[in-house]
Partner chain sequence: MASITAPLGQAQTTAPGLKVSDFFRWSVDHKIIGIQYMATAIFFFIVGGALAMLIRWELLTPTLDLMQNGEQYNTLFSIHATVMIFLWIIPMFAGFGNYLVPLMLGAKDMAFPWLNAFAFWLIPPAGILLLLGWFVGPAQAGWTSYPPLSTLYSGDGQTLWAMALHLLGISSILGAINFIVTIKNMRPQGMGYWQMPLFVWAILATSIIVVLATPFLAGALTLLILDRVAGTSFFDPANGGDALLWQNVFWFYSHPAVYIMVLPGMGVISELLSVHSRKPIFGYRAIALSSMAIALVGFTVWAHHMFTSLTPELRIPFMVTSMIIAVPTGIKIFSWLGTLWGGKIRFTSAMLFALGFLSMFVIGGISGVMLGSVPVDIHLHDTYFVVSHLHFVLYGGSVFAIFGGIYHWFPKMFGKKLDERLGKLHFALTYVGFFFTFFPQHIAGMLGMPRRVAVYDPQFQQINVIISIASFVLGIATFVLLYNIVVTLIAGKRVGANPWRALTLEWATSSPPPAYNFIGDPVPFEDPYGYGTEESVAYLDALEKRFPPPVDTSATLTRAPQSGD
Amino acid sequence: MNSGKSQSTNNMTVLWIIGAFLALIIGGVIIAQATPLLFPPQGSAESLQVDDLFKFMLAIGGAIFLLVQGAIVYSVIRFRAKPGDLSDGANIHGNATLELVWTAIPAVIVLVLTVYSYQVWVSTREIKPNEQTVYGRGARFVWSFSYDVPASSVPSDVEVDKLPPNIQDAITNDSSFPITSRELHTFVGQPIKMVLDTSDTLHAFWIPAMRMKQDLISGRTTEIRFTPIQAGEFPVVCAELCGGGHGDMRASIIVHADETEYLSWFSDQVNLVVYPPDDPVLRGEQVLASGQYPCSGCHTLTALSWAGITGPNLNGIGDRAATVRSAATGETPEEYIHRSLYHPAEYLVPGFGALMPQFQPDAGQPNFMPVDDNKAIVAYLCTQTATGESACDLSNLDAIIAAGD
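Write the structure of the given chain, one chain only, in the form predicted on its own.
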């Protein structure tokens, strides 16, 4: 009789264990399926693989979480001390079989996750046919993106002698030249290879919708690959603390619906470069708005919708250069702005540190800024006055540059 009752009890225990095991699996699956609903949209083919891996990890982690929390709740209820019971607990020395099991199971789980994660990592870094290379640069506190333009695609009616020297050289040598944008543009189905570098400190290039993140390391170039599958605009952020403006280091990736729409944008950008305006002020505005230089990350300039706070406010810079700064340095306003671009540490504004990169007039040097770009930027900044009129004598700037100052 007792044997039958004991057998029944054992059967019930087994059923409870099986039920608990199934509940853990179902709970883990529910957690795995529900949590990604809070994620950004899946914008790339790689995001599907990454999310599947994450769901697999969530299912395992969720089941373990429910197991541990369930065991705690069960133990609190089942083994709590009865009122008035002041005796010591049972002297338990351990269970070798149990310890072997709970050591072996995590080891197997880690091995499976390692193999699965490695497969996803290899797949997302695989070279894809017909991939487009885009160069991304991080700088305090702005992103910029460059695209190579074959010289053969330059229209025949372009006046080559009016183009910047690097484009003239590209046309002469039948090579390519870059165009720069503050936004990353591509189109659905186009594989992208991002070649990333930094002009200053560490940054991390992160596109949440694409499930892609890659560190930018000083002195090195790093790469990521992805293929957009959804049209739209998605945020690009810096995921590495890089200074006081880190939180504002944001950009966008614009995924066009098709190649025709993308090429329309691309052609407009090329035309801006190969048909530069004759007016140096307009040319300077174009250069600064392109994101070719990281000025927008630190400075405020309402005319260009800049809102940086870690560098001096450039609203009214023409007036200040002609009055306060000119009086302090003994330089003309055009000389002051021109030299402050190439020697920023010598022109620190009170209250601001030496964060600005030192631009170089010589090709091949870090932070290269051609003299023509410098002149155009100076011409534009000189018009940032209360009246909108230039505070500078640009003919004097030509003399300063010719003298090598």
Given for the second form:
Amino acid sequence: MNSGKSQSTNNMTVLWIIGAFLALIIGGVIIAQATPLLFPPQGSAESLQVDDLFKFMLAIGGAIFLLVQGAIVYSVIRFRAKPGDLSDGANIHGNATLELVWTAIPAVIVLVLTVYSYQVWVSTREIKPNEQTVYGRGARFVWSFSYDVPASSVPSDVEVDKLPPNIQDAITNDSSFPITSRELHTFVGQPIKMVLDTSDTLHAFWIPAMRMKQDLISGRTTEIRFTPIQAGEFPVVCAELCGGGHGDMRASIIVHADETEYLSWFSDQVNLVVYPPDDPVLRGEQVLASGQYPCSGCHTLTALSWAGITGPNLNGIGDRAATVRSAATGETPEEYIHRSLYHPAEYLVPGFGALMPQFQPDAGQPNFMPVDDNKAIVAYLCTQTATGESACDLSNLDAIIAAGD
Amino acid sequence: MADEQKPPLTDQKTGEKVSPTPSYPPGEAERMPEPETGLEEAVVNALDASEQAVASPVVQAFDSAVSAVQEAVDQIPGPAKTHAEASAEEHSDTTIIMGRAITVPGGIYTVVFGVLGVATLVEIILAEFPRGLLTIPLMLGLAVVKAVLVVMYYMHLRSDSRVFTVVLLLPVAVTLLSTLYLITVPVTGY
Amino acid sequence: MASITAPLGQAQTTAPGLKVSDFFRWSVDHKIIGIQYMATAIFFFIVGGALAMLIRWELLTPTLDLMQNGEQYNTLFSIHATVMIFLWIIPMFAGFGNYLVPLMLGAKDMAFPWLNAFAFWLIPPAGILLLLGWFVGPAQAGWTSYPPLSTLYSGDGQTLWAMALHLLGISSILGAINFIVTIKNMRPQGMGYWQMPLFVWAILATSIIVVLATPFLAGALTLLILDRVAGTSFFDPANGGDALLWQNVFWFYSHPAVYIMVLPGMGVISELLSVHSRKPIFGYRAIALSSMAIALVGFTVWAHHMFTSLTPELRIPFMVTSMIIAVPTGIKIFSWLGTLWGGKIRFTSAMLFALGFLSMFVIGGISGVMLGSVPVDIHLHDTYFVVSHLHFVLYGGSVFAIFGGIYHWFPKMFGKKLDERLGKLHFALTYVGFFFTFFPQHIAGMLGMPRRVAVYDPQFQQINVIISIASFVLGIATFVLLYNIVVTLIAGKRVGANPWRALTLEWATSSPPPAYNFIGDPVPFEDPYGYGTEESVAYLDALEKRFPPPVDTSATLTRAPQSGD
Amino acid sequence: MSEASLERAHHEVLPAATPAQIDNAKFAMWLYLASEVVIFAILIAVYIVFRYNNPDVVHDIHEEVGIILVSINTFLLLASSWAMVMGLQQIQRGNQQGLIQWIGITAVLGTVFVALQYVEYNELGHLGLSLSTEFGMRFYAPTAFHGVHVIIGVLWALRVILRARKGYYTAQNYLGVEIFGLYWHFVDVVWILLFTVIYLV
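And the form predicted together with the partner chain, for comparison with the form predicted on its own?
Let's see the whole complex now, leading with the same chain.
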């Protein structure tokens, strides 16, 4: 298009082009530099790399953005038809060089981006030697995390026969047993390998602060790795639609400042499990609070700071079990709660659907809930009354269980 | 009617004058397929070239094999032959099918049917005998050959427009890609 | 060369008068079918838009307020997305294609008029079926309907949803077959592939995708329906199925479907930019071929929707192909800029929407490349960043193109020009409302707000309030268009056959065109975008003489012909 | 300035079937078959993936079921395809009676095929191979989908016969037969692949 113009005009054009490109690149970089304002805190080693990659792409994208918008605005001002001008524009059909350039440049850009992305991807997936394995499980609509505790770390003064059967087995076989938590605990600098599975639909495990996300796929186990570098509490979010309570499916990751702090939390958790309280009410509270069962995803229970909205509110459940619900079902309150756990579909509270998983009293079945746990939960829920007194007569419970289901 | 008013048309690509087709009845001009131009021509040319380069020996070999078989069949003496000699080539044979007398031309279709039947028999025999390393590829290969035969001869793809070949090959390519991909995806775990 | 003498005598130049009732009955005239498609699509656009307004209302606060529970909210956005994709954008472009392709090719009708009508009449029942779902336990698994949520945990509405999509898929396939045959066989003499208008190229590329990709959806839906009603478990891992199977097969279809939704929009933009800047399209062949390139490469990128669920080893190849798509898209954008450059730009409403498309679509393109990069996508996947990206592509892209197309071709369809001042108001409200609705969603997503949630972290409330208010502006903007259409239809002034002085063939007949479109066989101008030459001016002048602007004739009532195929 | 006009000719009557329209309908049928290829491919691919991952399960089922019935069925369908193309040849030579007879054979063979498939499904049902088993669902989906296509094909064949009896087809106008033939042969091709992939391999 420059043919027929003088040499000096050509030089000026080149200068203009160089100037415009510089302006675009500077503009892109400025745009990219503004992004930290838009990102959550950088909580993991990987987040640094991902953010750098993002900023790099944003700088290029920003330059292209400015180029296109600038060209539009310039054309709109420069090439608008003056009022009364009914003529046509120049009869130009194309320019092979120009078209080749704007095919080649984007091709080079995406090539660079691909290579850079690949490098970041490979390095974020690197397996670190000292990584800690944490098991994450998604259930509608709650997260639970479990850690393997080696039997060797159980204190020697534990009364083994009072423990749940799976821990007893672990101790006799010198293997390990899991403890469960509703929060994910770790500490700064500890590489983590999450092993994820789901007990129902798909979920996605996402820690925005770590820039890490992995879907939980029904019937499969998936993995993800990251290394926290900043102490604090960050949200864990479900990012894959899993049903009515999807938005509520949140948890926290608590990154302790150092290993000592983390270990003190960890041994507290182990002690809670290996020294089970004799009082069934306390044990029930402990079982529910551990997140071993996904109750908090749907139910509200202020005493345990649950705020689920999909299922019936459990505040004051003891009172209601003894009055409204026992009138409706003709069962004693302890029988009602006990059977509701094993046969939820038969005890629907009016206005709620059959969404609760049916817990099973036999090991090996999905949603296994040992009878002992069931008894403890019933004992605890019975105390959810206005007065705090238990609404139930727990001595009946054994007879009910003995009678079958 | 007003056909003489046609303007000279030019091909944008070459700049050459396109001669207007002379004798269309009114209104049929736009319904006639004009000579395949541009992209279509390129695609068809490429296909023809590739066919000449690769497929043509195979097809020709098959054709000659088929005609050899046909000739051999014609040599067999019998009532069919006398009739074939008597009548035009296409009215070669009369057989009784389901109680009715029907003319069966001894043509390529019947030969293909025979080949299909034999190939199927071979497949079944292969399946019933103990499996070897080559059994499965052989069976799949026979199935593909059978499918190609039906498509080429019964569906007339051999002699029909090359565009139809493209129309058939595109989805086949896409689905082969997707099927292979689905096989590589592990069913459990990662 | 292509100069023009006096038109033929006694030609029918008056527009056919069509009664409103003609649009409610079976007709095989492609023009009526086209308008039927568009009217149906606009109806569903209003339905889907109303659902979007409810969604934004709900999201004003971080807790549930409008909806009674999360499932209701899930239904809301599931139906919103399905309606917008399958009952608004796709049928709307099918409408444009139906109306314009035969006209642009100088043909009397589509290749199969009866099939054309049949394909249209599948859409209303499908829409009704989809909306009936509300009453039988609504679909609540999103428009992607990933199992097992859509199989084991959803109501019967999900089955109706799948059946509705089946019908819409069949309709699309039949329509696409019709387009391909029409474009291949019914071009006029002298119009090779390289003389076709770019909109026709876009429809051709789109139709190829539809024929090859939509059956994937049909297959997946068949399996989904079997799982739901016949006791199979293709997607249930507990009984030997595989949850990822759906994701793969669904995205075999649905990624190409993205191009089904945006390629015709790109075709529309190519027409508008050239006509309204009075300049030949820059790089005609590059634009035409890039449509085909996008169509073909589009078949190899599906798994970038699964970067967080796919086997890690398979993610990189799909990143590479996804990135490659940016190149043909870039060619188009730069070619359009080249078209503007040195033109004589007329600021009609159609042109404003075309420019709006260009400036908004490029944002969608950039965020698309970012999402194509695996490490970044892992953070951004299933967040509001993705919501923002897809609306920039499908609203800032397709819908802006639709609006521009409505302003551009309305005079062709009804012989009346939409009010330009209302059109500019519509554009201003849409542009501003759109930008402030969807741009902040990038930020919400980056900060950590997942998509498809009714209940969110209170830290995002501020940004959501901004988004919601802007979206209400965007919602109101649509009514400006509807008001404009109604007022113009009732009291608009008639304009000539070719008010924009465009060179493509659809303008070489009266507006609206008579039955069978053309009196005699039209001769296409040698270059559909040959603006800026004396020949083109002469051609356009002759056209104007041939179809003079109306002197307010009272329209004669001629019936649309009912020809069989 | 040469003489030119905006239109080539003035007329208002659409011409009857022209060579281009014949081309149209065949082209459309091929495009339709292209999309059918994809649907069938998905259903078969689901089976192939299962077969690939569980060769032993499939082998045991094959042993139990046997292939006599389905082999007969395969030959029936092959023969029907042959009859189809012979019928087309008859009408191309102007022999309407031949067309009716050959297409009649096609329809009969197709009907017998469906009937035998029904018998086969019954037997499999007795063997406990229901839709909810891992093999069963992947087996029934493609074969039943194919069976539905055969049923549609038989109905279409009857329509062709009815039209032929009214003298609709001639040596110049056999497009309807040819298009039905494309469909029928396609169904046959699908079965050729299904038979090998599902029953034999």
